[in-house]
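One chain comes next, on its own, written as structure tokens: the form predicted alone.
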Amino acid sequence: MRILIDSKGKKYPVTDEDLHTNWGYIKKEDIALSSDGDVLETHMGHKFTVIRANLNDYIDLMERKCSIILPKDVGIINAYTGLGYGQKVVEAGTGSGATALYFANIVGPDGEVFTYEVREDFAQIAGKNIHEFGQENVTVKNQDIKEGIDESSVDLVFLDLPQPWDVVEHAVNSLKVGGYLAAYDPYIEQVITLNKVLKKYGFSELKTLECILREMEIKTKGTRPKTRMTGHTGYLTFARLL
């Protein structure tokens, strides 16, 4: 997938039509003849750079009907679980497929991601998004994970569900020894219940954290934190099966 980026960083997908923006238009013929790295100008003289979309670019532009887990939280999940190449992941709460794509990118072609989504419309959108990005190591399952996990010897079970504790027993049967369960919860009451159930099933290394991200604003007159920041999104709970 190729995209065009303007001087302010706004991204536009390349289609088989003319690109129309507030800064003018670019003919589809000019876009089709361009190569990655080329700079195209609209009829009003505004410049757009042609690049090959990476995963973050694609997720920014893909179809979605729900919110997604932000990169700041996905990065913490990957780091705290040691997720790596060739591993197997089970996810529940597919949504638009963003987190499944992140996981699939990490585990690579020798790894596998199985993502469960109870809503058929979400599962269809996620399947479309994953297919269009060209990720072939993801299986979207329109199933309720609370009824069971089909996969075994799993390295990570990730739950983005209102009641993740309902899946803990299935995770125990699915995870390999040393594997991780991770859950994303907006409310601390969910975290409290989940921790009680995890302890009941003998999980080790329990920890819950949140990631608060604050970007810096760098100007000629001085540098300071931006007045707006990405604050609380959700609590991340981790537990290891030993």
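Now that we've seen the form predicted alone, could you pull up the form predicted in complex with another copy of the chain?
Partners and other molecules omitted; one chain follows.
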């Protein structure tokens, strides 16, 4: 997917229509003739660069019906599980498909992502989002993961659902030895229950983390952490099957 982006990071997807922005329009013929890296101007002189959307561009633009896990948390999941190309990932629930896209972007064409979503409407939107981004290594399954995981020899089972402990037994059967279960839980009570169940099933290297991200404000007046910040998204729990 190609997009037009200005110097502030304001983004518009390229379609086969004229582009109308708050700073003027660009004709579809001009867009059609452009190459990646070209700079186009609206009739009001506002400049947009044509680029191939990367994952974050696309997630910003795609349709969402529910909140998504923030990049900070996906980044921590990737780093703590050693996620890499060629790996096999199972996740639930799919939501809008953003996390599946993050995983798919990393595991690449030699890897696979299977994402379970119990709600049909979410599964459909996610399927559309993933297809539009051109990611071919993701399978959206409109199934309840509590009833079982079809895949085996899995490197990572990622759970973002209200009662992740219901899936621990399935994860044991699905993960390869050395593989990880990771879970995203907003509430500490969820973490405590999950932890108990993970211990019961013999998981190793249990760890629960919280990532607090601060953004700095760097202005002529001075430098400081921003006044507003997100206080909490979710706890990230990791466990390894040995």
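Positions refer to the first chain, counted from 1. Here, rigid core means the biggest group of C-alpha atoms that superpose within 1.5 Å across both forms. Since the structure is predicted, the reported quantities are computational estimates derived from the model, not experimental observations. Shifts are known only where both forms have a C-alpha.
Enquirer: If you overlay the rigid core, what runs of at least 3 residues show Cα shifts of 2 angstroms or more between these two forms?
Expert: Moving region between these two forms: 229 to 231, nothing else.
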